[in-house]
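What follows is one chain in structure tokens, specifically the form predicted on its own.
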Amino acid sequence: MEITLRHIAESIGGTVVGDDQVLIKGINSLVSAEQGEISFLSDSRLKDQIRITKASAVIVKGLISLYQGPQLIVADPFLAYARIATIFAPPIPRFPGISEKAIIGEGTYIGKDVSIYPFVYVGRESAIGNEVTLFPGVYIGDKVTVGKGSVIYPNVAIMSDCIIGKDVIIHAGTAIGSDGFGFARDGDVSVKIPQTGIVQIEDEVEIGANNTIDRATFGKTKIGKGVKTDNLIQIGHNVVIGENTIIVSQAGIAGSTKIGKSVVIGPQVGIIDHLVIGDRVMIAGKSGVVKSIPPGEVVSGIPTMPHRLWLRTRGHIRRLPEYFERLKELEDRVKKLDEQIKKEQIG
């Protein structure tokens, strides 16, 4: 597929400086781009790369004198890259119809134009919406709903009664609706608490590979519209995550915590149970969250504190050996002064 730079500009609301009829067949990095491809500059530190790029056009925030070819001027080059990459991305491969090697349970509704690969299992009384794609090894339990246009990649397990919205993407190896970690202690023995709730994932959510999203003890674990999770995320029972929140790899959220809208949770963050994280909070990587956070805060550290305070604190940590030696020296000096004062008082 080849399209003109002008057509690309019109589709994303950009302005072309130079030849807007140049044909573009793909998008690539500044270093790897070839003739016929468009590239982008979103980081001023990469300006040197624009001198050597072979791209037929570049996406920039403002006109760049270092590049002599056509330039597509946009407010946010990285966002423009994301939208243009979607134009050139290859379509998701789809099995034609329903494989004879798939197992479809009794009473299950299958919509139009579905793609169900071999070795998919769909339980009884489930509902698979129009244009859904189920890759090999997908397990869908009884009474599960999967909304229109959703894509479920290989070896995903969606347990009974869970609800998946429209245009949801769930990557390989994820488990949705496994039992929450609920036990009562009887002396040294752990007594299992039945987990009778569900998981509900709303529209336009994307779940990374090997996520685990536990069903609620009762009620629902809920993932709001537009949420994006990276790989290796743990979401405990009865957690509620607000719309458009982003959760980066290896983060873990314990049961019954409520995450607000448009929150950003960095990699390897741990959040304990029954907290409330306000809207638009940002939590830096490797933070340990042990208390609720008001809306709009930026926090980091173990335990978390305001990010600027953590930066100052972290700087002092490296100097603790020096502080210790200085403190020891000061203690020795104070001790000598005390002894001198006592001698003078006696004398």
Given for the second form:
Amino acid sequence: MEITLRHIAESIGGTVVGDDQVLIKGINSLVSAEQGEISFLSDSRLKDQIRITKASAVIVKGLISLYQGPQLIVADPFLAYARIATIFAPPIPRFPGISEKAIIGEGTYIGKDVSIYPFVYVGRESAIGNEVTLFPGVYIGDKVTVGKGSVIYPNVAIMSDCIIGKDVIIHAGTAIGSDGFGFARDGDVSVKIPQTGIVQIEDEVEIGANNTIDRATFGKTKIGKGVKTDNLIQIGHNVVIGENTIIVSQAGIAGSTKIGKSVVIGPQVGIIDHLVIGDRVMIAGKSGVVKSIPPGEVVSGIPTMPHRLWLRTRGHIRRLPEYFERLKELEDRVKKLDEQIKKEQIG
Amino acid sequence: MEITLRHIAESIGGTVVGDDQVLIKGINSLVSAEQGEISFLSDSRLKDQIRITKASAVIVKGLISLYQGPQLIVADPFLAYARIATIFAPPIPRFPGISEKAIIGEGTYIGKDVSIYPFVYVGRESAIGNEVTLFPGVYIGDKVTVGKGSVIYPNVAIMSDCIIGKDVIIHAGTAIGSDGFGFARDGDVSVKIPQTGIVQIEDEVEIGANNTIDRATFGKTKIGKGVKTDNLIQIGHNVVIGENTIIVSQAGIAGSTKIGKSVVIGPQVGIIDHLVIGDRVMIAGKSGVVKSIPPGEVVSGIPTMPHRLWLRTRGHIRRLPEYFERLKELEDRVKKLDEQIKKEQIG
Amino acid sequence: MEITLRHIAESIGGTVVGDDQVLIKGINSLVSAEQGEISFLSDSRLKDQIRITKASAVIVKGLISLYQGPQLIVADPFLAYARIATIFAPPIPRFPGISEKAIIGEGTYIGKDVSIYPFVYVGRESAIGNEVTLFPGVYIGDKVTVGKGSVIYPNVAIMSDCIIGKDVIIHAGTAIGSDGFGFARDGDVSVKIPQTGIVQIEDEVEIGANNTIDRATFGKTKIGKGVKTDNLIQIGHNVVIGENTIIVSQAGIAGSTKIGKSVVIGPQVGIIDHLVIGDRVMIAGKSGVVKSIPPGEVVSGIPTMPHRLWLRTRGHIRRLPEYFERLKELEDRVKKLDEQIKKEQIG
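Switch from the form predicted on its own to the form predicted together with a further copy of the same chain and give that structure.
Up next: the whole complex, starting with the chain shown before.
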């Protein structure tokens, strides 16, 4: 596919300075771009790369005199890059229609233009929306809904009764709706508490590979619209995650915790159960959250503290051996002073 | 299904105060329960909810005057809830018999009343007990035993020679019996050590989703009776886990470590190899265990210390910047005192 | 299989002292070995076990007078053990040829002596090398290459365009080539950045169970020759890992970070994006790496510091409550000294 720079500018917005008829066939980084590709400058530290790029056009925030070719001026070059890359991205490979080697249970509704690969299993009384893609090895339980346009990658399991919204992407190996971890103790024995709730995933959510999102004990575990999770994320039963929140890899959220909107949860963070994390909170990587956090705070550490405090604190931690020496020295000096004064008083 | 409160009391034990002929069709939390459902008060902080519940009966430890309907009095309302919920829980959906689209290897024994879904692969010379359920995408290797009544959820892999007990539940995507991580170094090259042992999982164990439990180098990795693991747990080769131990999500246990009975391992805990963790030890979330722990201890931190010490220590960590200022100020004051005294002596 | 000790010595190198015609049928630990098996002493702390072993021969570094049977003297008994165990290890069970219940896409090349189990899906225009084994539930996308002799265990997904080298092992449930975690923000909304690169895994790599290795945004995520990863590892887009590096379970490496050769990354380590970790660096378990690390360093802690410093620091952390008391006491004493001196001056 080749399209003119003008066409790109019209699609995503922005102003072309220079030849807007140049043909573009792809997008690439400044150093890797070849002739016919467009590139972008989203980080001013990479400015020097624009001198040597072979790109046939560049996306910039303001005109760059170092570059001779046509420039597409936009408010946010990185966002423009995402949108243009989407235009050029190869389509997701789709099986044409419903494979004879897939199993569709009784009473299940299948929409139009679906792609259901071999070795997909869909249970009874489920509903698979229009344009849904189910890759090989996908398991869909009974009474599950998968909304229009969603893509479920290989070996994902979506257990019974769960609800997946529209335009959701779930990457390989993820388990949605497995039982929450709930037991009552009878002496030493753990008695299983049936997990009879569901998982609801709203529209435009993207879930990474090998995530585990447990069904609720009662009611629902809910992943809000536009949430994006990275790989190997754990989400416990009855967790609620607000819209547009981002969860980076290997983080875990324990049961019944409520995460606000547009929260950013860093990699390997752990959040205990029954907390409330406010909107727009940012939690740095590896933090351990044991208390609720008001909206807008930025926190780090185990347990978490304000991020600014952590930045100062962590420098002190590595100087503890030195401080200890200084403390001992002070003790010695004070002891000597004490003795001197006593001697003088006697003297 | 509707049963009388009296029937429930007879099933799980306990005394009814009020109308024991009321019909119950389900169990729910105090706030969500509707007419015809029973609820429970297991946490006295929720006492106020009992005023507004629509539940047709409640399970309590002692008679609650705030509630007008029939009350089921039991020693442990939370445990009673677990048992009653089990009565009402919907059965696990089962494929009737052995699907024609499953593969069963030569010499494999299949018990009575099994449910083997399409796309299940069972190897040679294995034994699948009575009433076992194998969901789509389950892989069972050669010479594997799966005990009576066990439920293996979608896309679980149980590698050759492993032994799964009775009434075991394994959630989606878990790998049992993959190779332990063992290499000898030949200069820079890692030479694989064949992992020729097995994994043995005893009766009534429940394993979460996307766990990895490695086979032993020699002998066996062993998960004791009644152990419950949450999601994304790593268990290394030759680990032995005692009965009724609980392991919360994203924890990892390295090779050959021996965990006692009724231990509680918190989320994201890491335990290094070749340790011995005593019975009834509790390890708080995110801890790093680098030394063996005697029975009954409660520990936290990286590396672990007694939990009480950690609770005090962690408060001091965040005050390190303040302490450093106080230390510097003291140094200044002591220096001045020193000078004053010297001056006086000279004077 | 039974072979003479002499044959073993000839295969792996080493000198036999004693009867080199003894027949050996397997290898085992000193305590578990039975007659007919060979064992090994690789850790001098286990020397006492050699007295009680029933092994018919032992592998040692130097002659052990405590043991009466034949001894195989080698430079590195642990490495010799790995090599001999490989001789005796049972072969990986292989499906004979290509199952009729596997799907092979159009234009895909299949080499000789492959083993492709039922319920394997291979896309279009891929290339499966000679002697490759694909277990049930494996998904191979379009235009994927899998090199000669590689073994892909159940329910592994290898997404389109990825390149797997020769003699690679990938354990159950791993996802290779899922989308990297890349989004541009449009106000609160995350706009997906297409991940159009690939994953390349070089020869002799072993990847553990339930790993997630993301495809690059542009270009490739690259796992160098001889790398070994344990279970539940996360490797972000555009990460490059040098030859022979070892990554222990539940570690995570964020996007575009470059790891050197022969690095050892401990369990539950997190490494942020865009760093450079030098050759032969060792990173202790649970560390949080937020800065690049020069070659050869040994680091620990969150954030990392030299391991020797961490060993001293961590002891001080647990003594913080005590230090705080000593600091307060000093402050009191200095205050008193101050007052005394003032009094004297006045006096």
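We call the rigid core the largest set of C-alpha positions that still match within 1.5 Å between the two forms. Residue numbers count along the first chain shown, from 1. Every value quoted in this text rests on a predicted model; they were computed, and no experiment measured them.
Once both forms are overlaid on the rigid core, the distance between the two CA positions of residue 329 between the two forms is under 2 angstroms.
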